[in-house]
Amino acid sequence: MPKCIIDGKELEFKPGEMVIQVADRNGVEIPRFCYHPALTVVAQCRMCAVEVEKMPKIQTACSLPATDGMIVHTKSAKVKAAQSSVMEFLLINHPLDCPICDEAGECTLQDYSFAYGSPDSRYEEHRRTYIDLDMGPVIKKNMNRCIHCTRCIRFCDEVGGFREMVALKRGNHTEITTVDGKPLETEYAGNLADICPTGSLTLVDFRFKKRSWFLKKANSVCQGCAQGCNIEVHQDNNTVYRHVPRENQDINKWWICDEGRFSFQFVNAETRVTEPVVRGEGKKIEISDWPSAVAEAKSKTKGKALVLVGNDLSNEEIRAIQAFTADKIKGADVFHYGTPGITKASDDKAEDKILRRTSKTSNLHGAEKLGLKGWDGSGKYESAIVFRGGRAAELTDLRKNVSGAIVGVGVFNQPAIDSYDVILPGLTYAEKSGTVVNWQGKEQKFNKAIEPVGQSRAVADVFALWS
């Protein structure tokens, strides 16, 4: 393979690769604002300047093809002077409002200003200002912070396949905005905040809620659909604040959809049932005595039983439920369920050309792989147990199939109390570790991010009390 030299290191590269790609793969840091590996190269921020021997002028690493024998310097005096000048230029109009900006602590402009910029500014003119239009419920725009990298425009055009972002006017008057000032309609708007290198585009949902340096991170898998996008769960003080995408080129590349991004909100919802609930004599009685609640559930589960397993549960939980049912509820009919209208893996289809699937639970394909069949809503039973992880339907209409008691084990909301005789609160994906199988057949692990909320317990703990 051909080789080039970057900062004294001899590195192999594939023909056609740019210098910045070779550097990234080998751990050589080259700063950039406009460059993103998923987007076309525009070389307009000029921050990725490098010096190449036998070339008289500074070059942009993002647009410079590597050639055999090329000698590149990324930290020479000439490069440092160029990068310092670029930073001074980019900060001319920036409001420098880091103390009130949600991007503070994870802002590329902030980091590069410290690493490559000058501590002084020579600019004495008035900074430009904009009055920002509404961009919809997902993204809050602050054009005053924009550095015209155009990542947002290129994302909409090239990844999303829709033209919703444009640049108006020219030069110092350039403004990045939506077409005709309309709110964003895309289901992937949150990614604009991810790729924006400044605080110009931020998430409305996360706005002013928590500083990034307080957040603890756990690698996880999105529970929003059968795509199985890789994510990080960010939490502090046992409260989940956001999901951000985690790169996986085989599944979700660098992106997640908005539905998956905000699917964490049920974890800390006020309506979530987090204490055992027993309904008796037409009234609801909340109790905190787990052994009594399990004993009540056990006594009410009798006769021909229906066991419904949410395909939003992990493989490990489904196996435990199968073993428990075979041992303790002999003769029960066991089915999986999840998304209305999706009863088997073959029903799951692509909902768009990017990521979203029609199955709105993460482990439909895993449940079928473990031998469960989907429930079609038919049959008559004397009792039922419903296991749910938080994304599957809550099944509030089971009375037409079940003449006796209905027990819920898992994650339920308070309105569901009226439809169940006993609810034993379980764990969400954020409170446990496990594996799920996506539509491609890939088994992936998600990790525990927070401690169980309230008195919620794992399925295995429920079964231990049942014995």
Contents of the next structure:
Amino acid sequence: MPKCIIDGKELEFKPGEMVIQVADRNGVEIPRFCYHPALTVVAQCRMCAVEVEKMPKIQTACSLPATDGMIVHTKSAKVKAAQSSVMEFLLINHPLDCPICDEAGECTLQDYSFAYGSPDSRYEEHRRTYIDLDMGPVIKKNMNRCIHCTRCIRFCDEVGGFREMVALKRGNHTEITTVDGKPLETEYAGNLADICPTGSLTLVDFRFKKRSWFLKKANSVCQGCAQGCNIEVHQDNNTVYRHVPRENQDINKWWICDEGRFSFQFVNAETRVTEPVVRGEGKKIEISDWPSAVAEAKSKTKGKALVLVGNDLSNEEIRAIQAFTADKIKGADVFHYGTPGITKASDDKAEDKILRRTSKTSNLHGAEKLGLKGWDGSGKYESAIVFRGGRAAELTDLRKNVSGAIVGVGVFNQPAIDSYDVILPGLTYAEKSGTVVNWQGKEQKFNKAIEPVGQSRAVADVFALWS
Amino acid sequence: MAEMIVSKFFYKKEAAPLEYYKKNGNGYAALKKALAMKPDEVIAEVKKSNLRGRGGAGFPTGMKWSFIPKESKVPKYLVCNADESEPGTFKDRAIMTYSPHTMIEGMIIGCYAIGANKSYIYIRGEYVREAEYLEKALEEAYAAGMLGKNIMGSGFDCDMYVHRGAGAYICGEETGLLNSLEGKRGEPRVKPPFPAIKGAFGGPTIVNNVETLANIPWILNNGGEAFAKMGKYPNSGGTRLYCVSGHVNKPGIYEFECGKVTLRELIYDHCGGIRNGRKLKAVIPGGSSAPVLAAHELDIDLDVEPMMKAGTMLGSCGIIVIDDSWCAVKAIKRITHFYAHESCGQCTPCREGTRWLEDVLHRIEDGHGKEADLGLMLDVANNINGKTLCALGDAAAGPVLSFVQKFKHEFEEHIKGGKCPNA
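If the one shown is the form predicted alone, what is the structure of the form predicted together with its partner chain?
What follows is the whole complex; the chain from before opens it.
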């Protein structure tokens, strides 16, 4: 393999690789705004300046193919001068509104300003300002903060699949906006906030909710569909604030879809049932306590029983349910369920060319591997237990199959609980750890991010009380 | 004046028809000759001529042509850069007005040499009349069998189109031009790949200036060696069109052998000196992008290398003469406004820096300058110079650096006096 020398280190590279790629692979930090490994190289921001021996001009590492024997310096005086001049240029029109900007704390411009910029400004002229257009329900634009890196334009073109964002006007007046000022249509708009190196594009949902440095992070797997995109769950004070994608080249690359990104909202929702409830004397649902609710559930589960296992549960939970049913609810029919219309793994198809799958639950493929069959909605039963992790369909018309009591174990919401007789509140993906299997058959572990909300308990705890 | 190559037809017949070109010139004889040669031989002849690109960079044309890969899976293209957007330059317009066929013949020969069957003339949007003349000339050439299928029975096919720009300076930069030609935003591309490898529509592409191409028929007719013999310096053959504008008595286009005239001779002997008997202050020698020369720096041969040695450039030979009635600050403010206005906005130093320079110059001209402004301008210009994606950054920074260095006293007078001394 050919070798180049970066900062005195001899590094191997594949022919065709750019210097920035070689540096990234070997832990040499080169600052950048416009370069993103998923997008075309445009060499616009000029931040990734490097000095190459025998080349008179400063080069941009993102557009410089590595050659055998090339000697590159990333920290020389010439490079530092170039980087600080780029920072000065970018900051002359950037508002100093970090204190009210959602990006603060995780802002590339802020970080680089600290690392490569100057604490003073020589700029005394008027700052450029723009009037912002509405970009739809997902993304909030603040063009004054924009540094024109065009990552968003290239993301829409090259990843999102269609041209939605454009640069208007030219020179100093260049404005990054949507085509004809229309709201964004892509199902992947949230990624724009992730790749934007400043606070120019931020999430409407996250706006003014939390300073980023207060957030604690847990590695997790998105439960929004059978793709199993890798995410981080960000929480503070036991409240989940957002999902952020984690890079996984085999599954989701750098991205997640909007549906998955905002699929955390039910965790801390007011409508979520987090106390055990039972249907009392007056046929009304009433808050109970754990021992009496479990006793009620146990006494009412009789005769020929139907056990429905949400395929939004982890492998560990499904195995526990299988063992429990075999032991305690003899003769019951056990099925998995999840997305309406999808009863077996082969029903799960790609919903678009990027990530989304038609199975809107995370563990359809795992449930099937564990030997469960999908429920087709038929059969007559005397009682039923429904296990649900939060994403599977809320079964509200079970009465047509079940003559007796219906018990729900897991995550249920108002007003769906009106169709149940007992609810034993369980845990969402954010409150537990476990394993799910995505459509490719990859087993992935997700980690607990917050403590159980209210009186919610794990499936295993419910079973312990039951026996 | 030496034998005129390009300006031979100037000011004789507007939109000279094919018949006129045949009667008064050699009328596509060069094309006939070229088609009888092998493409490689045509390139070799052009290489021999030491013809350098007339658009501004002065790159040897024959060498550029030889960069085109012989075999290509995608179509190759030849594009004529008729954007002529450099302030002070108006030679290409004269060629397109008075002898469009010279340029078209040169283009067809170029297409044959590099193996391109499609060719575009990218003409600046403001040249409405010239675009019409070219369309008419193309029609004539098609009718006479010089374009289309099986040209002159040689089996070589070539189609040519006129594409009008929409008024952006940056579309005169070859990759910006190609983007615009493809219907995209007129923004320069990252190089490499260079157009000779991946240009228009992804195919290997040669972009040549109008004047460069208009020289090709003469080279084929008279031989590369005869062309190379012209001119004072060994590596630069033929003649050049010098566009003189500004405060001279006889502005216009002058053709001389490369380097055989000095700037002083051109201004005082040929252009009749400075108008109204005033004194010369400055000369911008190669289009507004070229660093300025002061009145005492005129004894330079007008060719690529001597100009480079003098710290400026021959560029597109757009020579702008400024007399002492003009304020240097006002002049550079006007030039900087142009570059700030024409910056495409892609890369940071040019987008932010050109406008910053303009604002500071505006302040100085208005009498609100500060002593620190001169150092600031030099710094900002140096931070643009050589650090941008395309040459527009250098074009904007070079003039500022040279004006501040050479006319420092005028800037200081503005700052100290709190107003323009001429106002």
